[in-house]
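Just the one chain here, laid out as structure tokens, in the form predicted on its own.
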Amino acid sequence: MKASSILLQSELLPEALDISFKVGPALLVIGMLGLFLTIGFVFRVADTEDMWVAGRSIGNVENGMAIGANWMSAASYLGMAASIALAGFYGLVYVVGWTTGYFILLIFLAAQLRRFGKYTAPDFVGDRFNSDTARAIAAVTTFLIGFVYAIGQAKGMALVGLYIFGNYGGLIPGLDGYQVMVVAMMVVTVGYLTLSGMLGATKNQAVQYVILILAFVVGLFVVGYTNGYSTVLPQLEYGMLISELGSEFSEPFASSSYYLWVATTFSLIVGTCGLPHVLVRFYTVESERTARWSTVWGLFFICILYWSAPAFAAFGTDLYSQTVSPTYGDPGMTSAASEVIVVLAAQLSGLPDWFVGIVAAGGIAAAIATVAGLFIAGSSAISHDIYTNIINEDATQRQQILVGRLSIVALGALTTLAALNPASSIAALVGYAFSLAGSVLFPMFFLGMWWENANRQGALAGMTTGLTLWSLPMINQIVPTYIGSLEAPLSTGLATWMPAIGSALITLPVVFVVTIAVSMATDEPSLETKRIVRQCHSPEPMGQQETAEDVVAADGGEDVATDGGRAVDDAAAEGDRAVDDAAADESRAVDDATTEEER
């Protein structure tokens, strides 16, 4: 197709990327998208159980693959290599932060959340703290996380789509080629999500993981071998290149401060443990044991790509310097080029279009898989937590699914509009969402699961504080980019010590202190709530559809034995047994005396 007179936005045009229609890659991507739609139709939702938690029927390996696909977004597939290419050592912040977060999930939250057994993240907050207001704040936060996170995914899909489908600027009046691609990719994604729900999304995510990991790893091996960078294991052999790429690549903190690295790493770690679309994966499995093992499998599947990303960044950076222009210095590689460095590395290696198309298709699969998880989590927050639990408690399953689908469409529309002119890089956009999750939701999950005295007032105070504090650096750094008369940041000092991408380093300790202090200053939660929390730590297995609340309701008022035991409960139990034994002995003595008298 002839290029339109409407040009791509210069700041979003990746230099050196071949932006033209390519038959082979286009057929490959269209076939892949068709496969996703077909799987979504085959496993389309029949009820709310399938819509939100896939009937709690997903096994550990399949759920691990879904966690991997759900997690490895355009930020992992494209943005992480981009960050390493531009910032070198500093870019490893994403590798360290994102993987460390999963260890905390594995140890402290995976099994406990499964035992609590709700549908969504706001569902947990509302029921644990017995507050519809807390539920509503968590639901709004979940929707906001999905919105901010998905902007980066839409940007990644559009940039990769430019390589495959070319520039169709003007096809939609007033939109350039990048923006047209944003609209096209989001329409396809929203279309299959409104059809499939969580069950179809999970089945798709397992397929998407296979596609994205093969595309990434095979692409890395071929690029390394073709250019003589590696022969057997590029993840180790790329180290020989580091000395040739300059101090900007290899010197720690050459591009940013040590404080920013620590703040960003901390935010990514705690944000990982508070992301609703990650946490909901633990609700889709049949038992707490499966929840733990699916986390282990998920971490393994994620590490395959994370181990490979620095090597891809090194290969792409060297190829760019050799064939386009020096990567560092003035003008250096642009942010737009770095965000497609994985595709550029394959293209600059002189590989066939169809092969480069496979690498590009992996990026689209990664973005769609993550958007699926985000949108399901966001729509369930609106449909299940706000509409069903607060607005219309008598809502039928049909009404709930309808509201959920409309929420997906609304979230898709908002994301599309914001992605037409994104404020930051893919990795940074995702980082803002992590800071929000770590500031608002993670403290509620951690304290709610591990401190039974955390109460309604404490949760409301903590969540409000977290949301307010997170908003300050966003207003300081991001909002001005959308207002022509303002220059970002509004306050240099605030941007230095409380950066938007790493604000949780400040907000999280404050939220913990506020939540604990207010909880201690007000009435304790009810005994039933405390017993539900204890049940979440019990070693006794539960049924596939059973929750901690069900067990507590059916146990006849008996307290719960937990992993660590409770001295008071044990003492009470021993006392009860002693009384029972004494009564039994007395009864036997009376019976024996009666028998003797009768004889």
Second form
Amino acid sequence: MKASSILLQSELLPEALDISFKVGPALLVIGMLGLFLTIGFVFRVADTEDMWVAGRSIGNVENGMAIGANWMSAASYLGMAASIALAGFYGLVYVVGWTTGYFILLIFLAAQLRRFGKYTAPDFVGDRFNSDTARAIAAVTTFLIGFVYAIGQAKGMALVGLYIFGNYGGLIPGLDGYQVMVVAMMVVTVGYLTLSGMLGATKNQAVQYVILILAFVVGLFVVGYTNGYSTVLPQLEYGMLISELGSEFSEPFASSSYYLWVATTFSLIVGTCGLPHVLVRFYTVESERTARWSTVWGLFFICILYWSAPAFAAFGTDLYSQTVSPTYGDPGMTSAASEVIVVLAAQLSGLPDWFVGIVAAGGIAAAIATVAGLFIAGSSAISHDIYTNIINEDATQRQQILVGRLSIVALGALTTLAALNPASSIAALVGYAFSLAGSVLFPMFFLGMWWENANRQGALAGMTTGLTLWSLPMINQIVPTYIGSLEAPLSTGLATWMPAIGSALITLPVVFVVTIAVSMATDEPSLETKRIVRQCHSPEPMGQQETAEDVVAADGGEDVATDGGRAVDDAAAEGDRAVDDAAADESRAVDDATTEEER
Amino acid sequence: MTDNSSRSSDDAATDGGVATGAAQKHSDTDYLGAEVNILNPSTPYMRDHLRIVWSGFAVWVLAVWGPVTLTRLAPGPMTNQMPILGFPLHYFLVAFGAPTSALILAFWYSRKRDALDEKYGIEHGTADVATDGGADE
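Next up, the form predicted together with its partner chain in place of the form predicted on its own?
Let's see the whole complex now, leading with the same chain.
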């Protein structure tokens, strides 16, 4: 990030978008952020237990909404319609990948993760494979995912911010209007996040879901109705419009191969099942049954947006072709304009500023909600998994929260720098994070949960392989765009067969084979670990605050005997909690106090 | 939840009269002693559960990659315009069919899981039932 000459290359000003300061929409956004901060303040948190899992007091529908808000990022709200408009049939990979993955998550992981009962993805990996190194790799992966994913969100926020707040290019020397907006929006997001932990964020996320789904769906209805495209069900009525949009909109495999289509969907699906900020939602519910049903609700809430996005893309494409210039052909719609097609569609329909502002504000809400989830997962990886578990085991509450907040600021700064001159479209940037989650974390969750003999050596070998393989196409295709002298991709062959956005199709089977082979060649995990895995699959209901480890520790004489020794390791606090819990649930308050002191 | 170590004997006592075959098997099973391997389920419950999981998975694979593969193999018929809706068939199956299938499958699976719990005489906590009451369609 050295010379300003690199920064100035960005030409991300969407043509046709009305870029100027607008009072109504600006007030909407400010009011919305104010509302978030107020809720964040009311539900502010002081201790880490609350911060990470919001006290496990969240029910089906609310958790479903939080899943929805966490999920529906700028990539869903803006990027998906953009890809559908520009890439046609290939753009639908996002619609498929980002919804159907939830079924796999549901049948293979949701309830089991709740039973395992750990706070974060790295916690799972570290405790399941009894390895601080594995925990550290998972934590670094979580941090990386948060970073890569958030780049796309920052791009989305900034593009929409241009419509609402106008062009302040040059206000910060060397930065154009888009880049100034990136900096401004990220400062707001980080400021908001450092003030509120997850309890606030979860309450917020239900509110944010409602705001953004209303903004999107009402926007779609009004655009469809005023232009005569649709009446009551635009999600199905846009079908009649498709034949008028030009063959590029729906022709299969016009802009991409069948292989790329399958590889991308595969990657997005397994990524869905490995994303830490999604998985953390399953620790926040009171029982495994709630975990299951809130997944169903979450998927339903997500589908409302995903059924609507292609319709928005179709309307936007038609409006753009009619009022600006042909969408396809030369020059066609620029990628910057396509990224805001949702806002453009409302603007080109001649709707009043305040109404377009609602649609735009929804885009910002989508981005902030997701960045909230991502940065919390990323910062907890640093403060909880690396700092407290590995660097400073005696860390106090205050130290942990401080480290957590510092890592949020660091994530914010990194994301801002990378988003100043982004390498790809919003949806694709987010897709790279999915490849990473699918390559490194999903295989660990899947094998760790469904094969008790998966062991530490296997996990370490598997995760290292996954990280390495994921970075190959990233270095091939993405890194060169940040280095002026290099042309992306470095190797076309690699880009064709192992595309960055679909790399998990290759990496996942390799990681599975490596993990299984190494696990079989080395010693089996301890009986206690196996019993914890078994407890995750037992149909026996578990208490609200109970983890599989607690049950295993309380069950059978042999474990009680070894309990004394267990309390010495990094699970000391949790070990105590297990015993306390099993002994008497009523003494929870006392128990909590102990836990907090020791954490 | 206070006393897991004596679980099996307790359950046997309470279930005694009403237990169905499955519930009896459930109370006889030592879940912490049964190996977990997705390819080789070791308890009756997991066998039943995995049967549901794999059936759902098979349908899911068809819903996700079936239409696109058919489109690759037979682009002509797959891109025909649908009556009434006006979509090209492949577009509809992918853009609307796949997400909707996943949602229906998810609902189906959760219902099946609840039924399975019932079959095995497993009751989730009362607090749980209360929150689900309104939520469960």
